[in-house]
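Shown next as structure tokens: one chain only, the form predicted on its own.
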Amino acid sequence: MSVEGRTTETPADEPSARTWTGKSRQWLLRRLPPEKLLPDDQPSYVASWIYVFGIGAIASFVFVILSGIVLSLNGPLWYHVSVLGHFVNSTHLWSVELFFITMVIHLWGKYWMAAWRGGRALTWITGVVSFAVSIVAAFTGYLLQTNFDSQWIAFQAKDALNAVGIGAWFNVADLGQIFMWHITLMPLAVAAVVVLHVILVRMHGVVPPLDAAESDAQLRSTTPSLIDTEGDAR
């Protein structure tokens, strides 16, 4: 297939691969071609505030990770007694609060838009799962304040966790265990679900508004069609 004097090869043109690497490449290119993974254009209905809060949650999550790395490298003593430590600790808290505010607005906004339409059920599910995992991550963060607030939270939660049978596995009174949960396991879990969520959004496209079902905005391609380009060339 040629476009403006260049020859391009699509996954459909390739012979069937025999190795697992070739099959994986063809599978990925069929479901997530480069123009979907890194688009340079979006449908017109994306120019709305309701579509801002998803990227707002991702941006605040980046600040949560960066400030958390600084806090974990210096330890509790630093962010309790140092002026700079206080500021970084506060930045971490503000980023978490902004993350949850934007995520909740994004979640409810997509709920009322019925964002599971058009084969996007898994996209919606991963968004809900990321919210649930983030709650656990925030809970472990409150336990790491190493003050009377965190002590009160830990021992109020201890009996509830013991009652459901996970107190020995998830011991909120063990600061070392909670520290590892908060700085390693939970951020990895949240990041993995968020990355999967973004990939699914790229695969299926941004969900259109309910009243855009028959509009030109929904049918507008994010990149110029190869067929149209060939037709113009001819």
Given for the second form:
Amino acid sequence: MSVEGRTTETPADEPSARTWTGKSRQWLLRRLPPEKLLPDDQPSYVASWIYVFGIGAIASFVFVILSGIVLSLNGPLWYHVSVLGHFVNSTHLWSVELFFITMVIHLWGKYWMAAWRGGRALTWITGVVSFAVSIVAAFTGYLLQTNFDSQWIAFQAKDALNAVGIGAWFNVADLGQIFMWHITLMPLAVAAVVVLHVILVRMHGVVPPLDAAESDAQLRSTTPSLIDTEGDAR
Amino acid sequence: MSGAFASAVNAVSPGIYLGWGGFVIQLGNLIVIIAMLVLFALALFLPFPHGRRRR
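Switching conditions: you have the form predicted on its own, so give me the form predicted in complex with its partner chain.
Let's see the whole complex now, leading with the same chain.
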């Protein structure tokens, strides 16, 4: 075994696999052992409200998906004319608002923590990608309000999309196409990136605050000066 | 049905806009941004409840 998160050896009691399935299992277990995937505890610095907004975004996303499933099963006529439809439609909107609010505060917190430190660049990048993909998902949602607001947004957006040359392929005036983007492709894309982001957080651990850098095994392994300047790393 | 259509049309109101010079923002968006800044500040300064002992 070597530094946390960078183990390279096969467990002693398991011979090296010869098949691709066995090699995949061993690779996955080396990179993400069960105790990292579902840990018993977190470092003491995680007991802070600033670490809550990531899971807040995921909880909001669950509500977005659940309310979206109800909306898609019943259709626009239902959510435009019935009282319950209005309620579920509003639940969908406000869970999206909470999703973006918590995600952006999570982004602010991680930015000021320099969360890409200690070999966590890919975690940071998947967070940025999930933000970008979520914006596209929300945009297609605004196009599906099927009211004057969505009509206005679509006919402003078509000029921008035509100007960059993708208007014929991604046609915001085509309600059926945008519906498919919004209820199939975009939720799958957001979910896939968010799952990857969470797996990377589990693999590398949550980033410590700047003044607790020496307490992190990955930071010690990627920043030798921490040990030189701090003496015996805690 | 016509009542529902009328309420749907009325729901699309232009909203309240605030402007300072060339800067214009809808009141709802401004409230959301201020709420985010307040939440961020509170998250930095409010103590976190400790349900059990941590390492």
